[in-house]
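The form predicted on its own is given below as one chain in structure tokens.
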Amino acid sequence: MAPNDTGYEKQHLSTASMTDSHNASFKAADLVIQLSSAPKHKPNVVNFGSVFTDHMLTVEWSVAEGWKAPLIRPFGNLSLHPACSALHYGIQLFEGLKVYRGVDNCLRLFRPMLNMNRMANSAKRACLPAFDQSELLECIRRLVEVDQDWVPLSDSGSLYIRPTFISTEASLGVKKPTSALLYVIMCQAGSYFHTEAGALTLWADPKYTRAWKGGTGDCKMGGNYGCSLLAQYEAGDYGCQQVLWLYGEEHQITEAGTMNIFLHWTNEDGEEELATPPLDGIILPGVTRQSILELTRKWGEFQVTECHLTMTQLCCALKQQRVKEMFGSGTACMICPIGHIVYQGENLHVPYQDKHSQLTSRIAKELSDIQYGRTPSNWTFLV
């Protein structure tokens, strides 16, 4: 790791300022701040995504006027036209990242330029206007600065940041928006999953598909999540907390719920390997996913591979006792072990090792040490 954490994702800054030449971005230097006159009470324990901070960031855009000045204002409801195309046609997207209060009391964002770049890619796919990612990040930094008292002093707590980008086109008809709103809200981040056993049980059924080639599975759009609800609740009927999403006739393993998925096993060639599905257009390029790949490759202790995995391969490996463990990764949960998979009438037991020997524990510790400043790294961005 780098000796300090001030060089956040330098390798990504070359693309961070790319905007449409016909659509100049908003600037953080123009930011206007309107402080709330009635700060809210901060509860100690909350469910994920249920209690929001005192302020929010909004930036309006129109094809006629371009980007307006960014505004930090008291948290409040939005006013949308009933024909707003984000509501009718799903022209919207979002991001998710966290801010951590370190052991030195400094606030850190974890690899935020990866989120900014992914958001820009999603915006391009949704025909929403381009923006300068570094300017948005600076606006978010200022928002966190304003509501910094909401970031808990805890080695397990954090504040969740939700940048959102919606079309505000006030007319019916599927078309490129002529107006849009980019806004950022923040909430307290409690536990995302509630499982007493400590490992998730997944339901794998090919009748539901999360994403497909040529679609938007590699973008963080609300439609990818809303259409998953029916399958998730059906998974509950089988005693499962989440869905293991399969794709194609070979039942390729793609994602677990809203998480990227990893398999730690001895592969068909007898080699120890950490494998995850490749970014082939149906997989979301997760920030935690990329961090795990880079971290474990740096260890150099086993093969780290991006490759297609099928349920046939997994079932065979389980029968031959070649599976060491499986886990999901994401911003909300970071690392989540998988203990069982319900597939074609069988309840497949996935090895779930004790906390002192499992790979998941080691990865989680190294990542959290970076996030909370115990390990200096250029993966963090100081607020």
Given for the second form:
Number of protein chains: 2
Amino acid sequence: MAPNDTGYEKQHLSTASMTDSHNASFKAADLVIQLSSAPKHKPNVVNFGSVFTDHMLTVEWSVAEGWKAPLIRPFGNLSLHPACSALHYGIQLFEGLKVYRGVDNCLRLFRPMLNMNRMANSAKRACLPAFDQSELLECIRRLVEVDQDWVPLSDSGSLYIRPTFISTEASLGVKKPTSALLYVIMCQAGSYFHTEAGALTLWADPKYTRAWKGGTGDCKMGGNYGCSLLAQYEAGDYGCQQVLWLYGEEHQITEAGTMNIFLHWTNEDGEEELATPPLDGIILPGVTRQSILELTRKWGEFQVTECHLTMTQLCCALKQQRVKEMFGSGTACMICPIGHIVYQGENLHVPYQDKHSQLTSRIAKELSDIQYGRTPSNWTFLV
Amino acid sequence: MAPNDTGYEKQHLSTASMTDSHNASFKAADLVIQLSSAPKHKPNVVNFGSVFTDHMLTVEWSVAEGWKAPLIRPFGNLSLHPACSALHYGIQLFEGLKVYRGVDNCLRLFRPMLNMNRMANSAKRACLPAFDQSELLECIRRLVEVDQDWVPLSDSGSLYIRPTFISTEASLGVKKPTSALLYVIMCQAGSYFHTEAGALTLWADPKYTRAWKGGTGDCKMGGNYGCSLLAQYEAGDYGCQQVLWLYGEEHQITEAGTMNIFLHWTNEDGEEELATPPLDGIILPGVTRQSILELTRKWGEFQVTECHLTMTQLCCALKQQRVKEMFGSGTACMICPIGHIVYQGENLHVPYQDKHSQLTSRIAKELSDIQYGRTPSNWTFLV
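So that was the form predicted on its own. Now I'd like the form predicted in complex with a further copy of the same chain, please.
After this comes the whole thing, all chains and molecules, with the earlier chain placed first.
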């Protein structure tokens, strides 16, 4: 089935950055499908990202031959040269999106062109070749179609799609790849965080920095995540599930783990505001983040602002009881309320009652209604 | 042959950070060797890092079983799960060292325990498991022995050794790896840079930042390099071979491409000085860097200082003709003189006559005499 006719974001389809024939994209029309002869058993409840579907999409590129025809084939290992520069120099990037089985049994993606476009931006930053975003989306749609039985019938479950793009340059020396592999795998999503209380506890310490101006914090490149691991484990020593990443002398609030951060508060001017850090180069431009901004701006019930927020501002607002809620947003976790922040030896309590916190649950419900087809929206893309 | 008896740095052998049996290291005594039945033809002149020897070392680790026995086997592709977190989250690191064929036909490594120790530090930062550095070195020595015919008989050639350590965790979700692969490949070294004049031209622009306090700039993690590629190619647009990475508002000089940076000048106090940025967390602790510092301090002929240097200081010194030489240092390039720096629209000329620049060539000769066994030294490790 083609993009649905309820108003899919067609303007994005023309943003493919094809500048010359050398970089001409692969085409979904050339797709070759090799079906698996031994489909797997589908377990019911699993951890996030550990059980994969029966098929994967692979598209090879080389500077000599350009893009080869895309291929859907049985899920299996990759054979990589040990000098492969994706393994030595982190020349790699990924995306994350989900496919939902709606109440009408139709399968829906949520604003997938935003992921395709972000992937193209990451590729540019990583010196990997350009491709036509809408052709990739169509290939992904076909992959989902092939493995459609893996999408759970559930009002909270989904299948997680992981487009990945790596250099396969088989020589050392830090240089632009002359060969690359774009591939897409899909896995059962499960629950990303394991919090019984339902609200996250974050560790805020300036000791580690996630991203910096002039770096790659606004792209989904692998290196952004590998460098975060040690901090994440140190957070565990303080009883926290995730890091709240700070930036600069003023301890600006930036992101938490794999989530963007939102603060619902009464700001210093006495106005009710939903605030999140701006896309100034160190923040990942999250699809859920953008959707929350657009959704709440449409409501027009309070200020919705992209602005720098410091820990001093937050501590002061908590003390003066001006904070209503804080939450993280991301494709893996969707919306996750924040209950505590450990900062400078203090355990800061962020207002949070239960799973039905006002704004957090309202946004979660509106987004989920769109994703599961309970509310018609041009943000969905029918498979 | 064991570490030589001319005074090899034994103190390093005890620094292995083995804390419990769970992390107990692999042992070189368990090494299994499977020889290739089809040795390759050895081409004479090649680009850096494109032709590999006949064998490789692999050592597998898993949280369940610990380290397996190390294996020397025919060089070949790796079979990796497509969700492998080395490919998604840059959980990967490497080292680089060289083996030299001396004038006495003996094979020598140059201060290899410094590489082993740095590798162990990188592993800690990347949340990869600990290993005994001296056991790894012994495994590498055995690998070199197996492929010893690949080490060229030349007073400038060498064989480049690339230890690599990657997560093989086969599930998504940003987390500590439960399986990993340590491997070592070796390749013909050739010349790293292609400069006819012999001196590098660097592009210094604050637009991109290599590393940041609280990041991984002092480790050899893959992400440090992938994020540098775009800047390196933009440098090419300005006729430069490499980036001179700046840091902060003051445009501190940090590193150039894959090299540490040295400035030989008359400093602001009128003293002759060899200066290089300090190891403050954003500088890679280079083996060549450390050796140059130790060597020149032993000479006692001028100040040898680790201190912050800004572009303002450099521009002023160039204007006042207080700069004698600048050079980069690294295992791949060894010592590389710098001839020009493009900064804020200006092409700054750094004094550099020819390949026999005074200090650059004196240091290069002393290090090379040690590496090729012309000068006895406890910095070499006999294979």
